[in-house]
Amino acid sequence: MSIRTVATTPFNDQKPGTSGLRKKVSAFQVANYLENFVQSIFDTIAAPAGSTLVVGGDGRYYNREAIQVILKIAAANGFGKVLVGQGGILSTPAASCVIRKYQTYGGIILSASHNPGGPDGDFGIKYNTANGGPAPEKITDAIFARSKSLEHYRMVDAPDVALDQQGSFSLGGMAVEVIDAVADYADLMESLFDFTAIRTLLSGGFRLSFDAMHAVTGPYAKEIIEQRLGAPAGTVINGVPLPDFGQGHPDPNLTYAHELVEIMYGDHAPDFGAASDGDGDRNMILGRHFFVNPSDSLALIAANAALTPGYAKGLAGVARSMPTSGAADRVAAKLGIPCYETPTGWKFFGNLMDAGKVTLCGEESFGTGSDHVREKDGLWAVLFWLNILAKRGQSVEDIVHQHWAEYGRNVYSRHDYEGLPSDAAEGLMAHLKSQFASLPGRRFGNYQVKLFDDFSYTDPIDGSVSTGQGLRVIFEDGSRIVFRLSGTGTEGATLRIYLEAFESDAARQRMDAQEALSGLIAIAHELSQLKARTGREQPTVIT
């Protein structure tokens, strides 16, 4: 095996995020960049000689060309073995559960998530631990600060592996396994849920459509939801991944997901309908004419749990992220079990589920999921709905329309400014922080302040502290308004206005979520004089 060692120099900019590190194609393309961090990747884990290693992707642009480097870096680097998905595809929650049936030491998962792909999109890389789930911010901060001390980096001079015949290759003396990408994780999710319920459900003219959006899960919901659920041929649309998602934003929202809208408010719509993202780890779920709130959604499942073989024992708790409604706390407290506030990114729920404390997570952003990985899982929340559909033989709008006179409703919604300049974004947020000591016991109109601060995070296992997490404004009545800046974008900056209200009133509950919430909207704008300094009135993307 002839490794070499190529001399480098560090960039500044490798810094991952809440989703790893993301950045334009063309950043990656640089000479030596991917390699880098690569290479920091695994100089911090320090994985003993001989480890395996799971490596897979969305199947956006430059992934293939990705995964050939990570393998010629991984072999040189004393790696005795890696997994790798048929094809170079790997779906975030498959490369979770890959991870943890194989007890691997950790693995490689290249994804933007729901951005845009192609050769003028993004791209992304993160770490994965042991347990399946991203890596903490302890590794990758000392990631980070490896790729800015990087002196050289070292990879094996070898051919590339045919990524598209499963078997076993050898690269310098490694072996690589390219595996069947959707098996496994198929068979985890035959598990979980009543496969024949739901069979029974298909077969009995019920109608649903699952849009792949062109993304990683169009083969995993061909083999589940066609194969082995018997749905019809055609059921799963835009089931081919494609580089550049077809040209499409592989974002599973209203705005984004236009193609299955339009079939769910049309004439003739399906039962059912449901979308995932780029790599898999996002839903949207909709019913005939209906849109079901992501966090309404995490309330529902927790709800319904006991109707799934795989969740009839009960749950030991449920997490939300902090900007998700409180719809899942009204569950926890009926049920008697503990529900967890953290920050967003789903890293944070990784501690609660290995220590027991929780089995259900979720955040507002599309995203939901269980122990049975550690990662927030699209595929499984869509066959959890087809679960409780099937037992509960109603309609999703009347399962959600029963759950609020029960529970309540939170009425809630997201608004999303994308693309703005960072500057102007950065002043807004520097201008609330300036009103913490003057805008509790402030009132407007109907709404007085209670309370505004920026949210921090004691984590309950291991005492680590996360701040700046995001601007909260809670009322005296339990409105609040939350302000944060994401960490998923690769341009300008995105603002996330959050605005939740409690409705017990049944008569009030099934009124528009914006205009129920139009005085929270009137004051978040004043507050943050959003018009004066972004120039924006309406948001890109509602939720």
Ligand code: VG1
The other form holds:
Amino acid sequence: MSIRTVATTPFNDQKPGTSGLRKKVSAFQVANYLENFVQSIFDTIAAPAGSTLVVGGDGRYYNREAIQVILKIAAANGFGKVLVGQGGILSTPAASCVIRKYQTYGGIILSASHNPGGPDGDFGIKYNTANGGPAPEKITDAIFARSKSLEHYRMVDAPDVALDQQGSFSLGGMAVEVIDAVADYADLMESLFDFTAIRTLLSGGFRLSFDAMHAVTGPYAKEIIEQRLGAPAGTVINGVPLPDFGQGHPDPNLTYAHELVEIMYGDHAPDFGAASDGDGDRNMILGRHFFVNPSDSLALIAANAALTPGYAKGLAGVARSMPTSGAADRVAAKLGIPCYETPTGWKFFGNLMDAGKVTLCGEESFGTGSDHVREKDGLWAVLFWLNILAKRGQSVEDIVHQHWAEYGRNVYSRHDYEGLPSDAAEGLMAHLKSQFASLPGRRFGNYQVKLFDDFSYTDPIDGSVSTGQGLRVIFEDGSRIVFRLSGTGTEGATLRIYLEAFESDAARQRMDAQEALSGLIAIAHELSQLKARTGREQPTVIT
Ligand code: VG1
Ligand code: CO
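Next block: the form predicted in complex with the named molecule, after the form predicted on its own:
Everything in the complex follows now, all chains and molecules, and the chain you saw is the first one.
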């Protein structure tokens, strides 16, 4: 085997964001860009010689090329074996499942998740540790530090490995095992949910539509929903993963999953609709003519967990990201279990799950999951809902309304302003921060500001501190406005404004969220000088 040590110059922009390093494909195609980052990962994690790694991605443009590079660098860095999903494909939750099941040292996931793909789209890479979860900040910070001083990377000279057939291959002395990308994950799902009850539901006239958005979950959804659960062929739409996601934006929300939305809001709509994102970790849940807010979905899943075999024994606790609504907190309080509030990003849930403190986790950004893996998991959430529906025999809408009637409704919405000039977005945040001292106590109509801060988090397990995680304006009545800049975009800045108000009055709970939140929306615009600073008044995406 011949190992080449290649001289390189460091890049100064390889700082992982909310979920790994995400850049335009063209940035990753710059000579040595990917190689440098991969070598920085391996230098940082210092895996013992002979360790096993998992590698897979969401199938987007550049996935295959990147995997060949990673395999050759892994072989030159002493790994003994790499498990690769067939065709280079592994959804993010499936990668987490495989890392855990085969107890590997870690894994590399290639994805820019919900960002568009194709030659002009985005690409991404992230490292997951042995627990199957995204590397915590202390590791991503160390990878970034290493990337800024890297002078060499190591790579074997060897032909590419054929990834389309399962089997074992040798690459410069390292074993490459091409594994079934779907089976391990599908088995895990079958162990958690009542497939018999769901099969009975589906054979009794209940209809559903699952939109894989031309992204990674197509093969998983076909195997699980159409094969194992017996839904008719065609239940999974856009089910063939394409390198450019059919030129779509694989983000399962009301704006980008419009094909599904038209089906679910059309005549003869199915009983249940769902979609997932580029890498399969997000989910959107719809009933007939009805949208389930992801924050409510987390709360509902927690409240109904006892209906599923995998969670019938009870929940240790739940966790939600700070901007996620407090709906889950109410369920946790009733169940008498703790509810943790973490910064945005799944990496903050890992320690809590490893320590056995929480079973379920969720984010308002269409992410829900549990300790079955260490990533959020789109299909898992869909199956959880199907299990609940099979057991309760009610419509999605009735289940949500009944939940609000019991717990009250945390009326919630997120407004995204995408593609803002970075300096305008930073100026807006700085303007908000200049009001830290003056805002508390101020009154806006019915709302009086109780607290205004920049959220920081101390991990209860390892004591690590994460600062600057979002500006929170909390009012005396518990309503909130949160301002954050996205950490996953690749162009300009995205401002997210999160709005939440509690409604205990059953007569008012069914109000349209935008209407119910209009007062808070106006305050958010005023406090941030949104129009003057960005020229925008209407969000790009409302969820
Ligand atoms: C967004 C979401 C966050 C999520 C992250 C990764 O981050 O808000 O909740 O964890 O994406 O999801 P940001 O920094 O853009 O707000 V995924 O499906 O892109 O891996
Ligand atoms: Co994703």
